[in-house]
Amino acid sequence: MKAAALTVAGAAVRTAIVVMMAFAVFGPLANLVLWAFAERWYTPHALPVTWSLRWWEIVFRPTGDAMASLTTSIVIALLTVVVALALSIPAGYALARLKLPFRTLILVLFLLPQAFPSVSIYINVARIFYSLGLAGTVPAVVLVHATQGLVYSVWIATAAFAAVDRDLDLAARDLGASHLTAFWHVTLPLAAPGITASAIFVFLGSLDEFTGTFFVGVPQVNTLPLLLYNAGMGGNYQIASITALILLVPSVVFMLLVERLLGADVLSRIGR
C-alpha cells in the first residue's frame, strides 16, 4: 500500500509539473489570442465581454501602419541575411578548413555582441551613426542587425563546413577541379542545409529585433516590433496582440524547418 501511495504521489507531482510548464508556455499565447479578438475586456470578467474582428481589419488594412511596418521588417531582415551570409560563408569556411592561429579566440570574438548589455552598446553605436549621418536609415539598421546575426551565422556556418567530409573535396581535386570549383560544386552544396539554417536564424533575429532598431532607426525606420511596442505602451492591447501573433508565425514555421535542416552531425560540431 505504501509503495502504491508513493507511485500515485509521484504521478501527481509529475502531472502538476507538466501542467505548470504548459501554462507557462501556452498561457501568454492564449492571452494574446483572446486580446486579438476582444472588443471590450475588463475586470472582473475572465473572458472578453465583447468579441470583434474589427482590429484585424485595422491591422491588415492596406493603408495601415502594420502592413508598412511588416514590409519594412521583411526588407531589413532579407538585407541582413545577405550581409551576414556574405561575411559568414567565407569566415565559416576558413575557420572550419584552414589551420588558422587563435581559431578558438576568433570564434569567441563573434560572441562579444552578446557579452555586454545591449542598451549601452546601441547608445554608443547610435552616437557614432549620428556623427556619420547614418542614423534613421535602413542601412544603419541592417548593419546593427547583421552584427547581431553574425553570432549565429558564423558559428553555424563553421559547423556546417566542418561536417562536410574533406575526402570529397580531395576527390574533386584529384579529378582536376580547382579549389574554387570544388568549393562551389562539392563543399558548398553539402554545407547548404546548415548555411540555410543560419540564414533562418539571422532572418528571425532581425525580424524580432527591437533594441537596436529603436536606438538607430527611430523615428524614420518603423518595424513591426516597434509598432508592437508603441501599441502596447499606448494601451492598445488588441493591435499589440495581433502584431505579436504575426511575428510568432514565421518563428514557429522556420524553427520547424531548422529542426529538419540541422542534423546531429552539424550540431555536434558547433564550437569545435
Given for the second form:
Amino acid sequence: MKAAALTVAGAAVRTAIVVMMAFAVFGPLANLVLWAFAERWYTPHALPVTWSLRWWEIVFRPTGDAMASLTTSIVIALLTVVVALALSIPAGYALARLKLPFRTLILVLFLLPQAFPSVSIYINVARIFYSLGLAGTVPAVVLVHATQGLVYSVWIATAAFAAVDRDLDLAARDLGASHLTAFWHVTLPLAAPGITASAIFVFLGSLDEFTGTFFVGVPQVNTLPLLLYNAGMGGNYQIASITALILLVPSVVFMLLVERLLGADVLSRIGR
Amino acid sequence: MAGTGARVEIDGLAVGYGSSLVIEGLDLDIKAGSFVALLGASGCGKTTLLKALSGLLPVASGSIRIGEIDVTHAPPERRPSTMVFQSYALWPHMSVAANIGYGLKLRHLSRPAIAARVSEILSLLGLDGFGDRRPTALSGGQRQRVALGRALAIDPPLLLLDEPLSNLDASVRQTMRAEIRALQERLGLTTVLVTHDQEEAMIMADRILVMDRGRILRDGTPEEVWRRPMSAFVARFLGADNGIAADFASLDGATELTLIDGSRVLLPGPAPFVGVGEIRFRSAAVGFGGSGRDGLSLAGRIVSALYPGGRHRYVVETAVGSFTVEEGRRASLGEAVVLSVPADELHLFPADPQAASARMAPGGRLSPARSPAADCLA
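Now show me the form predicted together with the partner chain, since the one above was the form predicted alone.
First the chain shown before, then all remaining chains and molecules of the complex.
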C-alpha cells in the first residue's frame, strides 16, 4: 500500500516536471503563434480579441521588406557556408591527420571570437570595415558570420576527419591512389556527413545572426533578424512573430537532419 | 594469372619511427612465389618490416627491391605490393564490387574490363552475388575475403598480409588459413604474412622468420623451425613453455646434466656445449610414468588440472620447478606422478650468450658446422 502510494506520488512529481518543462519550451512558441494570427490583442484578455491573416499577406507580399530580407538572409547564409567550408575542410583535415605543433592551441583559437563580448568586437570590426570601405556590404556581413561559424565548422570537421579510420586512406594509397586521390575518393566522402552537419550549423548560425549584422551591415544590408528587431521595436508584434516563425522553420528541419548526420563516432571526437 | 609473384630483396634495411630505429641492418631475400611468415610477439618489428615493404613507413637506410624495381624510397602508391590490413580497411561507402575494382579503376581499365575482373575475383573467393552489397552488410569472414579480393584484383607481385585473421572466429580462421594458402599456391603469389600466432605461421607459410627486437632469430621451413628452434627464445615462442636451468658436462661420450636440486641426468650423445644452460620442452612432449627410454624423469605432484577437451592439461610441481603437461590419462589434484620427457624432445641451449656466440654465425644463427647433438638430441 505504502509502496503504491509512493509510486503514485513519484508519477505525479514526474508529470509536473514534464509539464513545466513543456511550458517553458512551448509557452513562448504558443505566444508567437497567437500573435502571428492576432489583429487586436490587449490586456486583460488572455486571447487575441480579433483574429486576422492580414499580416501574413503583408509579410509575404512579393514587394514587401520581409521577402527581400529573407532573400538577403539566405544569400548571406549560403555564402557564409561556402567561406566556412573552404577554410574548415583543409583546416579540419590538417588538424585531424597531420602532426601539427600547438594543435590544441589552434583549435582554441577558433573559439576566441565567442569568448569576448560580441558588441565590443563588432564595434571595432565595423570601424575597420568603414576604413576599408567594406561596411554595409554583403561580403562584410559574410566575413563576420563566417568567423562565428568557423568554431562549429572547424571543430566538427576535425572530428569528422578524425573519425575516418586512417587505414581506409592508407588502403587507397596502397592500391595506387595519390594523397589527393585518396582524399577525394575515401576520406572526404566518409567525412561528408559530419561536414554537412557543420555546414548546417554555420547556415543556421548565419540565418539567426543579429549583432554582427547590426554593426557591420546596417542600413544597406537588411537580414530577417534585423527586420524582426525593427518590427519588434516598432511595436508591430504581428510582423515580428511571423518573421520569428519563418526563422524557426529551417532551424527545426535542419536540427532533425543534423541528429542523423552526426554519429556517435564523430561526436565523441569533437574538441579532441 | 599464375606466376605473378616477384622476388623481394632487402639489403641492410634500417627503419623505425622518428629517430628510434626498430630494425637495423636487416638482410632478407624472398624467393618469387614463396609464402613467408614473420612471426613474433608484438613489438618485435614484424609489422614495421611489413610497413617498410608496403611503403607506409619511410626507410632510413638500406634498400628494398621488388622484382626488378628498387622501391626503397617509393611512396605506397608507386609500389607493386598490395596489403591486406588487419582491420580489413574496406570502404563502407562503396559496394563490394567497387572496393574490389578500385585498384583497377586507378589503373584506368575500361568499365567492362573491371566488371569482368571483379566477377572473376568474386567467384574465386566464393562471393558470387555479393558484388552489390555494402561491406558493412557482410560477416567477418566475408569481409576478410573482400579485403583479400581487393588486394588480389590487380595481380600484385607481392601480397602483404598484416595479421589478416586475428579478427575472425576460430572456425572461420581455420577455413581462411587453408583458403589463403591454396589461393597463394594456385596464383604463385609472393606473400609475406605478419602474425603472432605460431600455428597460423606453421600452417600457411613455407618459410618462417621468427623475429625479436628487430632481428631475425630463426629462418627456416615450418618443420625445421619447429624441430630445431636454435635458441631458447624461439623454442619458448614455438610452444616449448617448460624450461629447466642445468649445468652441462661431457661424460664418456654422453651428456651429463646437473639440475638445480643437485640431481643428475644422463643423455645420449656428446654434450653440445659445456657450462650453464637451459633445457626446454613442449607440454605435449611430457608424459606420466617412466617409459624406460632415455630422457628426463622428474617426480612431482599435480597442483592444477584443466580439461580443455582431448587431453588433460596439468601443472606439476617438482623439485626443479613447475611444468605444464598434456596427458591423456585422468589424474586428480595432489596426485604424485613421475614426468618423463624423451631425449629427442629436449631442446638444449647454452645460457651464456658468450658461449652461444662462439658457435653462432653473425645474425644469431647457428653455423652449419655445429655439433649434431646441439639443440636437439636425435
